[in-house]
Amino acid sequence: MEHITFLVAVVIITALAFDFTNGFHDTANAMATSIATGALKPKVAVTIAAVLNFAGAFLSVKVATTISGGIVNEKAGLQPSIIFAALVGAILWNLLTWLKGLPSSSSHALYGGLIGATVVGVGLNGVNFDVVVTKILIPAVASPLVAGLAAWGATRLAYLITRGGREETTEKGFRRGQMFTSSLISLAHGTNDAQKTMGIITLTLVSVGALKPGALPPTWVIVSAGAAIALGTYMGGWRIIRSMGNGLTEIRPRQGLATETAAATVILTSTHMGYGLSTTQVCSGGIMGAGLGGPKRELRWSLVRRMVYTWGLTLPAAAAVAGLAAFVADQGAWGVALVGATLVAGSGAMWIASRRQPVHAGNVNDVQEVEVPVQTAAPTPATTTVAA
């Protein structure tokens, strides 16, 4: 029993560590466009996002119950070691994509890790694949398309109604609007992503009998998950902010307001319905729609392709790593220790690698290399873009 109690504590700490990585990995979702257009200064942006992520964690628990009692079968015999392995797979994938500056899905990393570890540790009967399809896979495909289409339409409308207006005055007004819409995304992100860690911790407590199956997250779980994601958000995932804010397309204030409004609407609607969608995919889809709806109608397809490939790889890659970790952890205490040591070593190695070319608030909007964007309208001279 002492071993189980210690392992539960390790799992809870690891879950909060994942929540922290989720925060700095997904800061770009809310603030990349506002930082890129100059609507908010970088440090001000991440501070606002952190506060609102924490507040959003208290607004709903529907996504948390999708994880704790939806994706996996609580009665299938899950052990804390399995959940630990799931978190290891998710964290390592999060850090790898952050290092590469790729806006991948923290949510899908967690889902993939949970599915892979459960299949290895319990068997196929431990996963509710109907829930996986209806509340994860279908939203994964639909949500960025819906957000992209909405952002495209909103961008076209914004340029239409401001046609003939004074450019400087118009852009100033839209930048002010972005202060509200980017804040709304931060709040929406807290209502969706913070709950995923709540669900993992709740699932762990159910697995050892500390909570009954179907129980809602206790208050201390909500507070700790909200605090962890807020702290991660404040740290700022500057590499991904650079890619989303300047890498996909050139974002102007009208486009920024349009994409933020579309993304916030999709995220809040999905949270209300209990869908554990990827806020990263929603916001990226919105940015692409706004890019195509703007006057230049361009996207930088090299980054788009890399990003979409990463989206497709996230769930199976995290599942594979977590499945291997679950197999090792199932060998006993030494296996759990080995998995933990691998997590620490892998995380440390990626952090050290990131220091070779640091990205921070002072250089997040700097251009890095030259690329010719692929146009959907008449070609224009080569423009600069940033390295992912």
Contents of the next structure:
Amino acid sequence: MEHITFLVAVVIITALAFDFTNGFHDTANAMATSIATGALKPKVAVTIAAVLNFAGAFLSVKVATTISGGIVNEKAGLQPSIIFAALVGAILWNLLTWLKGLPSSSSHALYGGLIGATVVGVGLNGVNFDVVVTKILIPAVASPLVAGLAAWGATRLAYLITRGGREETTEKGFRRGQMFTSSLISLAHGTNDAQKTMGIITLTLVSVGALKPGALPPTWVIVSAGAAIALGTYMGGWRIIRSMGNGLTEIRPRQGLATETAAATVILTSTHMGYGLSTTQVCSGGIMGAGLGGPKRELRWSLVRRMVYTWGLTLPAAAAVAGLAAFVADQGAWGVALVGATLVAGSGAMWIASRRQPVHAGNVNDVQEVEVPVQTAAPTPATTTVAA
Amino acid sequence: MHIKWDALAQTAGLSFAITVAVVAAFALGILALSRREAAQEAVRSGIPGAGSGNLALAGAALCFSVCASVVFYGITLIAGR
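Having looked at the form predicted alone, could you now put up the form predicted together with its partner chain?
Now the complete complex, all chains and molecules, led by this one.
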């Protein structure tokens, strides 16, 4: 184990920290709609999600031996310092969007971080930009649309079919069904996202010669990655859960089941076809479709707009932060220490900022939006114009 | 750069079809359950000619088993990768 240098230890810890943020950022994907409809109590929901994320980490037999799925050229010299910088960019973006209560893609944050750090550390030739387009950008645009359309159709049909039944029995039944669909999403999430962290740690160990190339992750890597994502999931990103469950639209059980079924289906079919897509975007798209397909046909477009802007920003923003971090970390041990200190300080500052308006299991279903944008100034000029 | 539009369209179409089919099956199952409840109440309150609702229960069981098998297939997809 003499291969494990200071930098490698730092990378492993940071990878687990990213896994943790990934977990609590994405709890909302599987559970927001179940919590909003009352299918699962908030604490129960995050517990189930945590257990299934942990289980999901062990489920897959074909373990990811690649971090990026060909987005960056891993043989071109993916040094631990570059991986470290990528993780820093991804973590900071995840925390910032969590603070704002915006569901953004943890995978895109990681990919963006890898791209930014690789461009700075290796050069433009280290990034396979055609893979970025075909494997990330096109699915990123298509998958929320498909999930939204499917959830819309399923919601309409569900209301149509059950319109003659008893409302009470129907709502109870759909709530029951939601337990299964949201569990399926959690399981798929654990398998996908915990493996990314395992891949990062494994490749870091390979890059310093502690493991043979092509080696499977050691058990401690699998267990710690699964535990980190499960712990993060259990902490529950309540701010994001509130935005997704109550911010976009009012979700009733029929819409909840339609959303979750659409999300689970899109995730499974596209993963099967080899598209790496964002669970977050698929689930948000599904909720939007279900909102429009529901009896009220309502959707809070202001929040939709903010979410879509955030999705567009995720990749470049994480890339920019990671690029800067790669530049600093490349200067030597003090650079790595500086980046690490910045990461800790930035994370701490965002956590403190979140305390000002805490969202937790007890108030997650309140309709008040997280971080309500200041709009008091906007109407004033309008009225004065009219008055003048 | 080669973009496989047909594979993309296939994935999208398949996702849409499966989602709508599963939710429809589930909704039919719920409707059947609700019919059975109504039938049983009719029997209890002694309305003549009320069926027991067993057929509705069988229909519900069929619908839910369809959903369950799709979910099971989904789990094998997750595990088999």
